[in-house]
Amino acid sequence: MPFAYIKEGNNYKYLVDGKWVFSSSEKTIGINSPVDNSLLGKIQAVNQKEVDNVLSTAKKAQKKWAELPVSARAEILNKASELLSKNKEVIANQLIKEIAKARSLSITEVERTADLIRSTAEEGLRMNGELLEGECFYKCERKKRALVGRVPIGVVLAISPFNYPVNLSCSKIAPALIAGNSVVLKPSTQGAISVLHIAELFLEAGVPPGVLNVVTGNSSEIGDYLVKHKDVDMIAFTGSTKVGKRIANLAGMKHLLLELGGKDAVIVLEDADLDLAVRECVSGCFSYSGQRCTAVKRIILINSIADKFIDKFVKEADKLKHGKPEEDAYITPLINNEAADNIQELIDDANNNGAKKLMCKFRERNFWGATIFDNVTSKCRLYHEEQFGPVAVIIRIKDEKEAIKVANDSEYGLQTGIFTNNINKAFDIASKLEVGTVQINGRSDRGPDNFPFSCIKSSGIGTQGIKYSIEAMTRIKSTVLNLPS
């Protein structure tokens, strides 16, 4: 029976070598509801000695796992996908309680993740090598042929964030496993209980002991230790730019796949469908209270249509339901008080630097209502810094040239959206934007999960997406045949 072993009473265990155990530290971390601060459970505070054991176990298990045929690994992933679908209500309810995600969004995250796991299994079956002929190259005196294939990297340290704990854990676990790696997963503290449930489903699906391990604990105690550990071959991290840069500095020669912060913009041109642009921007700014790296963080408007857009945008934002996640409210409490305090600082700064507040419904502890600022300029921190909350930032510009300049005036480089009915103009502007992805007539968005999701500048390193993540979690190995002349 799923989830029977992951806890005793209110104390959740961590996973090592296929077993759910308590930490020898006898220390725990309380997980509280973002809605009412009630205690949801306690997770283990794993220590460094236990990290050594987990990584040693993962390293040993990886060798046998890599020897399994890809078809056998795919069969296990398909079973995990089925179990996730079967238990989607349980997992979604945990997300609702633990990270205050609305019911419909929680269900969607679980369903999307089940699809991701299944599609990763299918893509893994298409990992084909190639045969290269060397005789066409300069002064190749002997006939040479290279058998080129992909092999697993080894032990993957996966570090997942609070906002999509199920999806952004499995988007690392699934490609790592199908490629023949073992995984040590360190989830964000908030969201960890949901992740422990997911890990139990992978075990039930048949993942062998030691191939998937989950450690929980204080980053101050084990974070740097994990990143620098000799038995870690690759790090896949989703989180803040500040932490991502620290990981990059500490990791040395390890393989890195980093998905960090964003300041995603949309550009609305004069010939845009304003009703479409408004709908997409409302969703982009306020869905899950804006707690997404791909949330719309800047709305860049041509002056001639700005007032008309803003009038429609404010009216639509004013209709959004605020409340509890179990009631499927559109805007729910932020993850904690610290997140709300950061929004407060940005709003205070905008008020002091000439931005025009069009809407700011309320603040109650960590619960922010929908907020909209117009006339945000480079004097404001909101112009530059990532707001991780339900705050819309409107920047007015005079023409397309200035729109491109403003969109690129950021340390981040995830996505930019362009709203226009002129496809030639859209492609011309897209070619000049310094981001990994350009959305035409749509908001910034991480999915579908088979699309490449590229990060540049301070937004990260590497490209994710099912096929691309598998490639990132393997390395090319060549065997060269030297044939007689």
Second form
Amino acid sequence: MPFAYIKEGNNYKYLVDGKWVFSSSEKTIGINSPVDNSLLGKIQAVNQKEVDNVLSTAKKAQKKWAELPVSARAEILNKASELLSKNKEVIANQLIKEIAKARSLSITEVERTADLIRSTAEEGLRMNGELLEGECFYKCERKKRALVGRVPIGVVLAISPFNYPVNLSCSKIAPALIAGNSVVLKPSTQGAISVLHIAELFLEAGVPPGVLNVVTGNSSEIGDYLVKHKDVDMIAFTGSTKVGKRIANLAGMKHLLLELGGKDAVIVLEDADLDLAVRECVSGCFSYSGQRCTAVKRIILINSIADKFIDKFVKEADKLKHGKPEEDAYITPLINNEAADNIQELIDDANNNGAKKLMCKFRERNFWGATIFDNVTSKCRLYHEEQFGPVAVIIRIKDEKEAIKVANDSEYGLQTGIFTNNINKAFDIASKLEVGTVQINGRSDRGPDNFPFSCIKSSGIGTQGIKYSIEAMTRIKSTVLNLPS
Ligand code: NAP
Ligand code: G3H
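Having seen the form predicted on its own, I'd like the form predicted together with glyceraldehyde-3-phosphate now, please.
Everything in the complex follows now, all chains and molecules, and the chain you saw is the first one.
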């Protein structure tokens, strides 16, 4: 009976050494739904002493796990992928309630994650080394051969955000495990219940005790403590730039993979297919109410086509269904009131700094309706800051040169999209954009999950994506053979 062990009554447990347990702190954190504020359950507020125990367990378990053949580890991941597919309705229903994600997007998050785990298992089987010959190098007088392979890093501390609890937890767990690491996962507090369900499926699939552990609790008590802990060898974090920078400052010499905030732009040129650009910008700005790192957070329009684009864009945005995630509304409540308050501040500031409000449907507590601002300039906070809500920001410019300048005028560097029918121009502009990925004729998008997802500037450090994550979660080790000359 899946999920029988993760809770008693309404109290969820945490996972250590293959066992679901209550915290000795006897403290819990209530998780309420952003949809109707109903109590979904209580999670454990794990304390620092328990963190010590979890990490020493993970450290011990990692050694044996790394000795298993990669094919055995892959078999367990494949089983976890199957179990996730089998339980997709249960997990998706949890996402709907816990993070107010629309039904179809919740199902997609689970399905895409099952694919990610299976593909990671498959990619792990191709984790081959190489043989280097020394003689080809200048002045290498003896015959030398280097056997170069990849070995696990050790204990990976995985920290995931609220907006993709399933996908962005598993995109760390799966590559870490296939590479022979053990994992201590600290999910975001809102989203933690969904993640506990996932962890149970990995156990059921055969992950041995201690290889995957999940701690829940207050970041103010255990966040910094986990990050600085001597038994953590690597931190894979996805979340805000503010917390990411704090982690980078505290981590010392630990390996780091950081996926942080974004302010992705799309540039729409004069020769673009405007209907396509409008469609992609509507879903880019408003899907999951704009709570995606890769949401389109700036639309940069060449003046000559701006009015035509805006006319179509406003009409399409106006049709979006607002409502409950279980009814598959397009725009659903935001994660909490603070997120909605932050948007209020950005909107007030835009109103005070010359931007033109084209749409602002409503605000009811944590629920914002679709909002569109035109004529946003660098005087406005909306030009610079991540809105993380259903707010479209339109910036008008005179030509392509200015478009590139404005797109690059950001502390962030995830993705930029270019809409044009001139492929040569698209490539030329792409080469000048300061981001990890350029999308031609498409909205910014992390997936498919096997693509590299590179973060630059304040958007992070390193590259994720199935093969790239496995590389990041291993280190190179060489054994050199000195042959008789
Ligand atoms: P967040 O507030 O930074 O939280 C992310 C995670 O960090 C949560 O698990 C949080 O736990 C934990 N945390 C907070 N303080 C910590 C500390 N001192 N030490 C260790 N962990 C700590 O981000 P969020 O609100 O969940 O997610 C939204 C942000 O994530 C946006 O900025 C978005 O752009 C970014 N994001 C980026 C990507 C990407 O791939 N680049 C993907 C998704 C999201 P608690 O919940 O318990 O505080
Ligand atoms: O929030 C950040 C996610 O990594 C975005 O993923 O582009 O597939 O929605 P997505």
